[in-house]
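Here you get one chain, nothing else, as structure tokens; it is the form predicted on its own.
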Amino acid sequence: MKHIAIVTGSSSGVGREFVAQLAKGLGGPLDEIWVIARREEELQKLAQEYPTPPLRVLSLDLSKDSSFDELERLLVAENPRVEWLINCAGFGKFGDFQSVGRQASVAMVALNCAGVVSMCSVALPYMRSGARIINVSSIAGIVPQPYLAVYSASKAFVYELSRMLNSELKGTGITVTALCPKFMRTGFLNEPGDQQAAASMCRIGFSEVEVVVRKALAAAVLGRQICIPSIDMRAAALAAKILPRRMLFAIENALFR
């Protein structure tokens, strides 16, 4: 039986750097590592990038049902053993709620929201003890921020349902982690709709993804159902528990206004 660990979001930023380091061998030994994303030409510079173990390119859009017909084909017919999933397909977009506009909205909870659950329930039927999930939520999902009112909700809902699927798994072996970053250096800054908006964001500073990453797989193998990496975003994640919400709104709406 093949030994697989499938990524989505591969062909770039903290998906790009998960498959670099389970090539590397950080998530233990594995056949091969399927990596996911729209861009095929990408995906290919990052299969030739890491040929050991090989990867398995597939180009799906994460937003169409139909991508995870094809996926559950291609799972029916290998019947691997998939050791690793991890969730970094997403986007964010800076604004306020009405500029960032409906179908941008929606676009971030389809692929957010929805496309974590089917990939979820497409890859678990093929998980056993000791398999790991790791979903990428974000800051903004335990602390919403404000310019990112739909995103914030999306990663909300990322971080709850990992918590819930880690709880409901328990016993089996497989455990959920929801990795809840601040922002890094990824092609999520390169577009941000509202210049201000991220400028003002960014005063909270960056992670380094590398470190992210390392993080994240060191917490998935020790079984850990949050990984916060950075030390203040912890302490921004206690403050979001103990202070009323109208309390940590002004403070947020004062710091990046």
Ligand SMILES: NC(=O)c1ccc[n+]([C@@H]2O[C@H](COP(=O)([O-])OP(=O)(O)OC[C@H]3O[C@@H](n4cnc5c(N)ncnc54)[C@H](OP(=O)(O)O)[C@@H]3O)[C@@H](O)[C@H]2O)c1
Given for the second form:
Amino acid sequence: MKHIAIVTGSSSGVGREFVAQLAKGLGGPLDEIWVIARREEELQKLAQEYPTPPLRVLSLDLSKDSSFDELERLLVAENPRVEWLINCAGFGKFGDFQSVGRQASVAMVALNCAGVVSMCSVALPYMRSGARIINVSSIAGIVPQPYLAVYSASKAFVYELSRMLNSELKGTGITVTALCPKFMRTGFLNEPGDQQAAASMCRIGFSEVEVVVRKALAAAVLGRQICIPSIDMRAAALAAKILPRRMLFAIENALFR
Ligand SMILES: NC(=O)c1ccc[n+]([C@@H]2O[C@H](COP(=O)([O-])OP(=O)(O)OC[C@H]3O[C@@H](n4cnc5c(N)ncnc54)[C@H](OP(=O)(O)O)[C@@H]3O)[C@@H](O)[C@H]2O)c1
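Having seen the form predicted on its own, I'd like the form predicted in complex with the ligand now, please.
Now the complete complex, all chains and molecules, led by this one.
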């Protein structure tokens, strides 16, 4: 039986770095890494860069339900042991609710929320004790962000889903870690929507992708349910828990508008 990792959003940014670190053995021995994103050529380049263990390139659009049927068929046919499921595929648009628009907002919910639900649902039957799920949420999932409302809400969904699923899986040896990073320099900011809103929020600063991924893998190995890689965002998360929402939004508006 093959022991595999599945990494979504692996054609770029955080997902790509997870594949790099898993290929270097940071997640333990693996027979294959299944890499998922839409851009096949980027996945093929990744497969050439990291030949061992072999990468299985799966060019799938995770906002489409048919992609999960395809993945499910493959899992049934190969019956692997899924050691790692790392859900990175996601995107966000900045700006006020109306300017982001219905199409982009619904697409965010489809990929960031439904996509993660479907991935967990298809992979869990192939996971056993010791297997790990990392769901990439965001600090915006804990500290709600006006002018990034749908994205922030989608990441709050991922954060809460991860914690509840982790609780349900207690006793199985399978754990779920919600990863809540701040900004990183990836493709995420290539088409941000409202540039001014994005620039203003990015004043909180950036984390290094390599460091975030290393900390996430270590947290998942330890079975931690939440990983907030940077200390300043741990403080922000604590403040968001303590402060009334109205006060929190007033502070955010003063800082970012
Ligand atoms: N960078 C940040 O500042 C930051 C901060 C906090 C959280 N995050 C989260 O981190 C995760 C990774 O983002 P990133 O920063 O690495 O950005 P990125 O470089 O833009 O990577 C996003 C990945 O998602 C994939 N993807 C997008 N739409 C997809 C779809 N419909 N089906 C399948 N794959 C799709 C992209 O591949 P294709 O285009 O090839 O499909 C790409 O591999 C996201 O969930 C994001 O919300 C990012």
